[in-house]
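We begin with a single chain expressed as structure tokens, specifically the form predicted on its own.
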Amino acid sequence: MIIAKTKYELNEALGQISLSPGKLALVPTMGNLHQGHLSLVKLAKLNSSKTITTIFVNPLQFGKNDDFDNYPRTIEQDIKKLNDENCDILFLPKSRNEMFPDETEIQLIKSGSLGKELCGKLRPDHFDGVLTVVHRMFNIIKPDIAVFGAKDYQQQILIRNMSKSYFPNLNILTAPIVRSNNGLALSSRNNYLSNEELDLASNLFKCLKKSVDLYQLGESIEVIIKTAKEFLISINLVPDYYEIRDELLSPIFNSDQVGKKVILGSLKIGNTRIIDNIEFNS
């Protein structure tokens, strides 16, 4: 695996692998890689002949009360895992300047009204920061394919929308959520939780599954959400939001609407925010 730490080294690496035929797939990450991230690399390799992973803890998507300085950084372990997956290139910018050489000329990508809902209500400007750095990566790497995880459902919808506008020929793939044995979606922020808190957090997914069952039985959306919130509160988990939406994240007002849907939930355990979702058809 080629490790590029500067824009110059990245261009050299991309030029080297461009000599071989086939599509290039990009897997953007912030590191601290777990099996969820590696599933993205696996999906990328299934759909391309050349794979590049990026590890960049993007300061633009962290608010003033977020955990940028404490975000887990495990570079040596990450490199070994990517080597084991036979990733072709790792872009590991040595500084913020390698991504944004002239901060006065950063092309800020706005996430619009959808970026202010759900997680966007809790983290103002977060999705603007995500879209800005992803847009920058797409511009400098020019992949044929980009792979994102379904756990960050709102994020991947916003990236798809941005990509349609700026990179219409780019194929965006979404990999399924990878879960631990108790159902908790894998996340780098799970490292902040104790074993007891990890068990407690798994109740969010149990709640999502129960909500799908109630929806399929014809229960009203109002009752489904009320039941879910009451259950979570009963075990000292206060949801930041818990909503049922269609696959493009437009609100759903009655359970008669057919088609693909998603239930999304968010809550905090201590200072750690847990997000999850479940997709289903009705």
Second form
Amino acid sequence: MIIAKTKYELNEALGQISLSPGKLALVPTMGNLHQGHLSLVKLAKLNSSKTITTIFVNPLQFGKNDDFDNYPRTIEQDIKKLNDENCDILFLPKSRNEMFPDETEIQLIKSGSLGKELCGKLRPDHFDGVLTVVHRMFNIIKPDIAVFGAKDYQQQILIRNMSKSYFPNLNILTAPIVRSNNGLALSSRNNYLSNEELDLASNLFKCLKKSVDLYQLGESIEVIIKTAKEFLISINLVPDYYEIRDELLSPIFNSDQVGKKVILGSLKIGNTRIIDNIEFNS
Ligand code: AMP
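Form predicted on its own already given; the form predicted in complex with adenosine monophosphate (AMP) follows:
Full complex below, order starting with the chain above.
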């Protein structure tokens, strides 16, 4: 695997692989790689001839009180895991300057009204920061394919929307959520939790599954949401949001609406935010 730490090295690496024909797939990450991230690399490899993974803890998507400084950074282990997956290039910008050489020329990408809902309500400007850096990655790497995880459902919808406007030929793939045995979605932030807290956190997924069952039984949306919130609160998990939406994240108001849907929930255990979702058809 070629490791590029500067934009110059990145261009050299991209130049080298452009000599062989085929599609280039990009997997953007913030590192501390786990099986969820690696499933994206696997999907990228299945759909392309060359894969580039990026590891960049993007300061633009962290708020004032977020965990930017403490975000887990495990570069040596990450490199080993990517090598084992036969990733072709790792772009590991050594400073913010490699991503944004001229700070005054950062093209800010706005996430619009959807970026202010759900997670965006809890983290103002978060999705603008995500879209700005992903847009920049797309511009400098020019992939044919980019892979994101369904774990961050709202993020991948916003990236799809952005990509349609700016990169109409780019093919966005979404990989399913990888979970641990107790159902908890893998996340780098799970590192902040104790074993008891990890067990407690797994109730969010149990609750999402129960909500799908109730939906299939014809229960009203109001009752489904109320039942879920009451269950979570009864075990001392207070949801920041818990909502049923259609697949593009428009609100739905009654449970006889047919088509693909998603239930999304977010809560905090101590200072650690847990998000999860479940997609279903009805
Ligand atoms: P992050 O490093 O947290 O920014 O995540 C990088 C990419 O990995 C994003 O597209 C995430 O949605 C995806 N991802 C993170 N956790 C999981 C998981 N448990 N299953 C599938 N994809 C994931």
